[in-house]
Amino acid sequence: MKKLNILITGGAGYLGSMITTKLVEDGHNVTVIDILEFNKTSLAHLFIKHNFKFIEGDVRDKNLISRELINKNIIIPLAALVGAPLCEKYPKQTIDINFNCIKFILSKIKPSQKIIYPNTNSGYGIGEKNKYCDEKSPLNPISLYGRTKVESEKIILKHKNSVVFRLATVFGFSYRMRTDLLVNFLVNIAVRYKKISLFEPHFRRNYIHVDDVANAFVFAISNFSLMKGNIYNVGLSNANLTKIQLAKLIKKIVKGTKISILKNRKDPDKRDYFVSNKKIEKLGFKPKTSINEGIKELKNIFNIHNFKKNKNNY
């Protein structure tokens, strides 16, 4: 594979630390810009690598971004405020980072420079009960987070040298761990307290392991000419599950877990859909880590490490 110069904003985050690691290990020259708000050491294992460069900086620093865009073959803009609750808490910063910074990057890059952008399939909002959402399904983002990501997707696709992923709900261990994501959160609670409390248990989601998200980016780089100008759902096709189905899978692996349903609470994140991943599967990409394997991984990790507690956003 040709060695490329790659810029990743937000490359020290949950997705970014995994994607960055794979691309550095593949021999690419990778530059990461990250403000390091949540974890100072998620990329520490890469500082010995000669093909890795880290810049502690803010994606809103236009001079910094303009300078670092020069001579980059690929830009992966990951820097964002992520998740409905966080974005509702900081609406101005959300719009600035999730949309305006993307708009600025697009204004500065050349037509030959490539972009791989991670959207969320939460943009589908509430899907039809007996129909899977595919890339042609209408977008109906419910949260500010979903709306800013969808608007960024629209302007990115105007740059012909682009690939957009609509990612399923991500789970699994990362160098910058998050315990607020649905699978991670429920497994953590099951391990700690041997109980899972759910509200609106019929809500549906699609899931994917964080390592497979990183693999999808590697796949896109290798197959860019085939994929450019297109949107791809990226998830485990056999992991379209309701919340209660997910909880029952966790119960089988974390023995002794009890499940209770809270009928007087509403889910602030109203997304409810199943997703088709056939488009990218037809090109040859399929995730490797099953939902059961991910639950077992998380169980083992939470048994030995008590991560900082995150608020239950579900």
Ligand SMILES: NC(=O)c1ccc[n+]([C@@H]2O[C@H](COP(=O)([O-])OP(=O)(O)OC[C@H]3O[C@@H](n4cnc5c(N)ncnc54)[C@H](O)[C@@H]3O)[C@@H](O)[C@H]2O)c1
Second form
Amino acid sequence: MKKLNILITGGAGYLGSMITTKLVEDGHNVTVIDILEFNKTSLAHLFIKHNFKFIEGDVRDKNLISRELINKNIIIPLAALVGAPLCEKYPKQTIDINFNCIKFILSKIKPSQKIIYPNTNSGYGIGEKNKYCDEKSPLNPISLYGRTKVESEKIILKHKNSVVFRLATVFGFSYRMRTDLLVNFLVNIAVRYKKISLFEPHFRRNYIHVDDVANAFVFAISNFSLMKGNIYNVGLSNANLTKIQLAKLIKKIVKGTKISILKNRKDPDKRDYFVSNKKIEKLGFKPKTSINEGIKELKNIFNIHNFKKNKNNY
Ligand SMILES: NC(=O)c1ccc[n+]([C@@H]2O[C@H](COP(=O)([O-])OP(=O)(O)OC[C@H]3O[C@@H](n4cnc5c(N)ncnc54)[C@H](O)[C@@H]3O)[C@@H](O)[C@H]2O)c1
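The form predicted in complex with this ligand is what I need now, so please give it after the form predicted on its own.
Every component of the complex follows; first up is the chain already shown.
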């Protein structure tokens, strides 16, 4: 495969550190720009590689971005404030980083340069109880986080050489670990306290392992001409699970876990939907890691390491 010059913003994050590692291992020349907000060593294992360049920098630095866009074949803009609570806390920075910086990148790139962008599928759930969602289903996000992601998706799709992923809830180990994501969070508390307390247990979501997210980016690079100009849901089609179904799978693997239901709490994240991932599957993409394998992986990791609460935990 042709070796490409790839720029990844936010490449030291939960998704980014896994995607970057895979692309460096594939031999591409990868440049990461990241402010290292959460983890300073998530890419330390790559510093020895001649095809990896790290820049500790801010995506709001227009000179830096303009300079680093030159001669890049592919741009993967991951830098963002991620999650509704963090974005509500820093609204100005959220609009700047999650939206204005994407707009700036688009104003600077040439038509031939390619973009692969991750959006969240969480907006499918708003007011659409028990709905089966595909890429034509509208996203109606209520949080500032969701809105900035959807607005960025819209302007990115105006660039013909773009692919957009709408990712399911991501789980699994990454070099920059997040313990706030639903599966990671529930396995962590099951291992620590042998108890899972759920509210609105019948809310349903779709899930995907972080390694398969990285595989999806590799797949998009290999199949870009086929995929460009389109949105793809990326999730495990056999894991459209309610929270209670997920907790029961965890209970089977983390022995002795008790599940209790909290009746008077509401989930601010109004997700309750089945997601169809057929569009990308028809092109030949299949996630490799099942939800059970991911739970076992997380159990083994949480057994030996007590991760600090992430700054943006919720
Ligand atoms: N994790 C998920 O479940 C999920 C799902 C859908 C979409 N996404 C999207 O994927 C991307 C990455 O998410 P993540 O889960 O890896 O989050 P993350 O918080 O782990 O990663 C974000 C990275 O961006 C960096 N960053 C933040 N502001 C920056 C700035 N001003 N300049 C440079 N770097 C900056 C942070 O230091 C961090 O390393 C985001 O765009 C997010 O919206 C994530």
